[in-house]
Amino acid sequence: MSHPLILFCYLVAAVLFIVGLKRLSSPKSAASGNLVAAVGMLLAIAATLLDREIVSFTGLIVAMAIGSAIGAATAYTVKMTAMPQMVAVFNGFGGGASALVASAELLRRLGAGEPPEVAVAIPIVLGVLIGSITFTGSLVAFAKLQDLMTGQPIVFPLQQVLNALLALALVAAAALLVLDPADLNPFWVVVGISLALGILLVVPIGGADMPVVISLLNSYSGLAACATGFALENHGLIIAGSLVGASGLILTMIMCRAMNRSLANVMFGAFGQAGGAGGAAAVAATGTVKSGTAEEAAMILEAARSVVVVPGYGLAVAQAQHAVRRLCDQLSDRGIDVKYAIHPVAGRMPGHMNVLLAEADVPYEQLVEMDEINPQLPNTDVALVIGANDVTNPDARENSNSPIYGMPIIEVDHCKTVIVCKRSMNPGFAGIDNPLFTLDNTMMYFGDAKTSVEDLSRELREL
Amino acid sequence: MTEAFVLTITVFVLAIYVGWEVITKVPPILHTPLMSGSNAISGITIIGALLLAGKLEGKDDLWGQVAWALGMIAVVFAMINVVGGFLVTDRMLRMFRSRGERKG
């Protein structure tokens, strides 16, 4: 057991950490939120090797200088479009850490020839399989948020056959190495399924569904981590653990929430895969399409009292979050109110367009959650929809045989006049027909989202 | 089942209600960057890590030696998570500025 002033350096680390994320609920202490948080981090290891059982700090301050340059690194370099699959990345590290720890624990505990008890083999085979798990499905949703590999679901038979017989193997496994901890086969048979179960689950998870399996490998590794503190009876591990188990849960049923799908449904039923390929046989709308030119979009535009903008990932993909700012900068110095609707899965993680927005220099107030907005539309008088579709298909509200009825859509339809600024009239992607579109206040603007924004704001100039 | 156990337990049920008081009152606007701060603080397990590599340094039974390998290879891993995931989430929260405080 470590010294007392050690513990109670990892209750105050402990109080920080809430201290810190209580601060997250407003935009203006969030800031310091996180500074607090990390001062926690701070002491708790600082607090750490003060421990006396520590015997060298070489190899330590080595080890942590590493880890630190490559994360100091990455932090400073990646591209905000890209903070998912870093997310990703990191959540693979936290939970493959956890793994290790609770490896190294067993074998510590086998080599000083005391095998664990069954109230630590039992959090040890945890930490290692959940660890494990976090690890390399963290490392798949990076590749495929990176393009690395395919984003769209990679499905074979008897997948979830197989899954479940692993799963079933991996029970059976972990129960023996809790029955007798000594033999090592078992734990070499956790691991290696462990690794395995991790990628299998996540391949068959299609681009779209990114934001929640992000959301749950953050939970992961909190419980990870958990698990690492019950094996080594250490409460500042387990208390951490527990507060990002929780955030990760959080975030998970809002997303699916948001999608209106069960998590079973998002884990298992490798959506987008038939939009994929009979997406070609959907195009054909029905109704007339109006499309419109860059002048007139402007005339509405300036004509307007007050505009809502519904960004979607596409504007994010065209780099257009300036030229829009820039847009709406115009439009708010002729009097005209702006806000942003943001829909809770635009951009591939949880809150991602906010952060896009923020980084083109959008002031906080004007981005608006779905919720809010909603009730407000009828009295708006354009809706300029870019590189978003399925987020405002009335058909999830209207028509019981969509595939994406009764997910909650930015209810443009009830605006004034719609301007959907979009490359062509193919489907999102979920290859679903969107009667937004055909509807009589819709004027379609085809075009790059970032061109067709920039030509927009020089029509307005000349207006 | 022992006394530490059910304290264990009492800390691990009391921080999971906590930790879902303070997380659902966080707004929408700002779910990523509470998703890469929770990120940095599940590094946690960097505690664990140095504990372990720390105490096994020099060991000279082969398991010892097996462990302080991979508590060394947890240090640096939880190390990335820690101080990328802190840095990254500043670096987004000062990104958002009210519209007092815009430059240019």
Given for the second form:
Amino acid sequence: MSHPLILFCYLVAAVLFIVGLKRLSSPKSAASGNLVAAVGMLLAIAATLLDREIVSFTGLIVAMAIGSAIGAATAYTVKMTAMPQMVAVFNGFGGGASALVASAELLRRLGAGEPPEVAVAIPIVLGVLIGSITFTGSLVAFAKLQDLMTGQPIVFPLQQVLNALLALALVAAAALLVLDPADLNPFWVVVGISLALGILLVVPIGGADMPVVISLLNSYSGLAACATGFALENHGLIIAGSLVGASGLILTMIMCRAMNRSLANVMFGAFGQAGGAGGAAAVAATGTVKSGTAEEAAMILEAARSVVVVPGYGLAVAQAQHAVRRLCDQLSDRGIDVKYAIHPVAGRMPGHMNVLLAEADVPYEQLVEMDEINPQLPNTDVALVIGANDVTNPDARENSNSPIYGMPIIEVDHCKTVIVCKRSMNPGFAGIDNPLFTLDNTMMYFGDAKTSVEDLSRELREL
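Next up, can you give the form predicted alone of this protein, since the form predicted in complex with the partner chain came first?
Next comes a single chain, given without company.
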């Protein structure tokens, strides 16, 4: 039984975790929420070190120093556009660490001649199983996001049958390991199948579903940590893992609801072919496309009384958030009402657009969620769509044959005028045509998002 002071430290850490998560729900308080949660984790780590017999503080300090250096270097060097990949890697490392710790606990007990009882063997097996799946699944997600492998769904005949058979074999091996932990043969089977399933479960998922996948893998990493916490009888790890697992699952369901899709459909539907360099071939829009210049777009914006900016992944790729903020500042200085419409799955991970705009010091009160902004769009003069594609596609509302039919969108087509800033007519992650581009009230403004917005800003100053 842990010392009461240690338990009190875990309790305080848990409170800090919860407060941190609460503050992470708003862009305005997210930075301080992250700091609060980090202090809670530091307290939990310190309590654990005081509660356990440490074999070598030297080795522990060296490992912490190396990890901290890597983390600090990563935080300063990774671009905001690569944040989804970094989150995927962190999820994988979290799952892998849980699997290794659970495995070490099993081997330690066996080496001491004390095979774990069933109440301990079950969380050990779950920690290894979930952690291993999370590790390889996250690496595949990283490879897809980083264009190291195709972003399209990878499918083959009898794929789901193979997955089902592997899952059954995994359950059987896990049961054997729980019943007889001294026999390591089922342990290696659990490890091998879990690593394989992590790959097989993620490769058929396409680019459009990556926000859901990242959230789900985040939940898996928390569940793996929670199971390992039970195996180690560590209250801090149990609490932290439970919070991560629960919050990740809630976020996953929010993402699914935002896409009007079930979690099973995401995991087994093989939808979401990625566009662009690493994805499907371009699908040309049908109808007449009207393109305009920076001068024409600036004249439209100057005459407007209200402008709604809809950011997408194209904005993130071009690192155009600062240029967009400067343009919007110009519009605001002219007395134009400016708002940013944020779709829940814009970008490649939940909250991607919020983070980018916060980095550019965009006022928080100008960020408006999809459900709130849609009723205002019919009375909006101009919608400026920057690098967003699928989240503004009217087919999601009108075309029952479309793969994204039923997915809630930002209904910019209801605005009086739409300016779409885009590199080309290539499709988005879903790999499908967007009829918005050919509507009578739409003007296409082609070019790199950052360069185009800067040109637009210059033209606006000259008017």
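Positions refer to the first chain, counted from 1. We call the rigid core the largest set of C-alpha positions that still match within 1.5 Å between the two forms. Because the structure is predicted, anything quoted here is derived from the model rather than measured.
Enquirer: Aligned on the rigid core, do the two forms place the Cα of A316 2 Å or more apart, comparing between the two forms?
Expert: Passes the 2 Å threshold, so yes.
Enquirer: Does the distance between the two CA positions of R326 reach 2 Å or more between the two forms, the core being superposed?
Expert: It does shift by 2 Å or more.
Enquirer: Once the two forms are fit on the core, has N393 moved its CA by at least 2 Å between the two forms?
Expert: Comparing forms between the two forms, the N393 CA shifts at least 2 Å.
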